[in-house]
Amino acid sequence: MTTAALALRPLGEHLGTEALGVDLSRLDDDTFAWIAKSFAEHPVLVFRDQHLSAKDIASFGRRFGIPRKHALVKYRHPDYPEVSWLTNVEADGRIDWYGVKRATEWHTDSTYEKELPVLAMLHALEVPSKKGGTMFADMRAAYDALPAAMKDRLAGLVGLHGRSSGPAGERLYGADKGETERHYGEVPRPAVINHPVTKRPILFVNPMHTHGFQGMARDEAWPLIEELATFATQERFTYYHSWRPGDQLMWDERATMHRGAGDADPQERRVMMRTIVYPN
């Protein structure tokens, strides 16, 4: 494939970009290099009309790093455990109510892991007839727009991250956080990080996993976490992706937050395959 046939098209006013002219099932090195370069500047990339297997998704992920098994054991693909299901349907066809509510609060994936993921991908197989979208927030643009006083405050703060233990995680899941193979402890991370490629500063606080700040009491930390989340998820920083079957979407786990909109009829099937990629 010649890269002359490749192009980018904005999907949202502020975030969300469609990559045109790409067949991910037949990906050559030149096309991948173009995707990687585009992704550094456009942290939510969409590829329409893709026909991908779990093997294809895992192979695409391996071009960026190491796809890793999802923490939630129940949703792992039986043949490719580094790919997992994001679905509201149980194996017997009943509604999976955990799957319905899963990830419907703003978050960045796996910030409670010792090593941060690079990116994540979703591939849509079945989608509701209306709504059922996924929302993304640009945490680079959110940081840029913060008042100077807040930037000064954040410069010295270290966030404390746990598995769904932040204010949004407790609100969404409570004690029902799903079965994992191991216990996850607390991981400290700066409240502001720099993108490894572009070096742009990023607000790195998310209300799902950030449950505090070093040296700060919880009754002060939680309102600050919620304040930052509310600021970062203003319409001017966000993109709502309306899914079509065959969409393959990838997002930068460092530069964005996301959530399932949770606005579809739970009786309608929503079935996707997902993988999360860590550095080599």
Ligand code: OGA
The other form holds:
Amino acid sequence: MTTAALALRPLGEHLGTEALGVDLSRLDDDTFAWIAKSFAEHPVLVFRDQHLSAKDIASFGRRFGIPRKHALVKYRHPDYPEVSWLTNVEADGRIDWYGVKRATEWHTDSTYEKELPVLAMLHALEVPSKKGGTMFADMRAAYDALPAAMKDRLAGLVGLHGRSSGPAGERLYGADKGETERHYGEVPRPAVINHPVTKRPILFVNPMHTHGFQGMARDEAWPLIEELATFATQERFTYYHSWRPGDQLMWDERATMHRGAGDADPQERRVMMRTIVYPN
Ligand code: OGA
Ligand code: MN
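Could you drop in the structure for the form predicted in complex with the ligand? We only have the form predicted on its own so far.
Now the full complex is given, and it begins with the chain already shown.
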């Protein structure tokens, strides 16, 4: 493959970028370097018409760091446990109702883990005939647009993160949070972080896993978490990705929030492979 064919094309008005000229099943080092560089500035990157096995996905993930097994035991790929299934169908073909509702509120993945992931990726195998997209919010642009008074308030705040224990997590899952191998405690994280590569400030509060702030009562914290989520997910900061089979999409786990749109007919199959990557 020659690097001359490589190009970027915006997908959404604000977020979402297509990377052209890449075959991820035969990735060379120069192309990878171009992808890594592009991804730092374009935190939702899409490669169309890819035909990838679980093994290909795991090795693409390994280029960026260490792919990790999914917290939800049920969805792990049997041969490559660092790859998991994102699906709305059970092994017997019936609707998986947990899979239907899973991740359909705004969140950033795994912020309740001690270590933050770098990125995650989805590879679409089967998609609904209409809708069933994934939405992304640019948390750098959202931070930049916050009123100065809110920026000042956030500067001293430390968010408290637990697994799906924030307002959106409770609304979506309640007591049905899915079976995990281990128990997750509470992790403190500054409400504003800087991107490790670009150094841009990022609003790092998500309504799924952020359940409070240090030194703040819940009746003050929950409305603030919701207010920030409502602000950050205005249309001007978001992108709706409409899936095609063969799409390989990766997102920056620091710079963005995302959610399943949850707007497809649950009878229609939606099956993807997923990997989440941690720092080396
Ligand atoms: C995820 C996720 C959303 C979707 O894989 O982390 O949130 O659209 N997916 O299924
Ligand atoms: Mn997610």
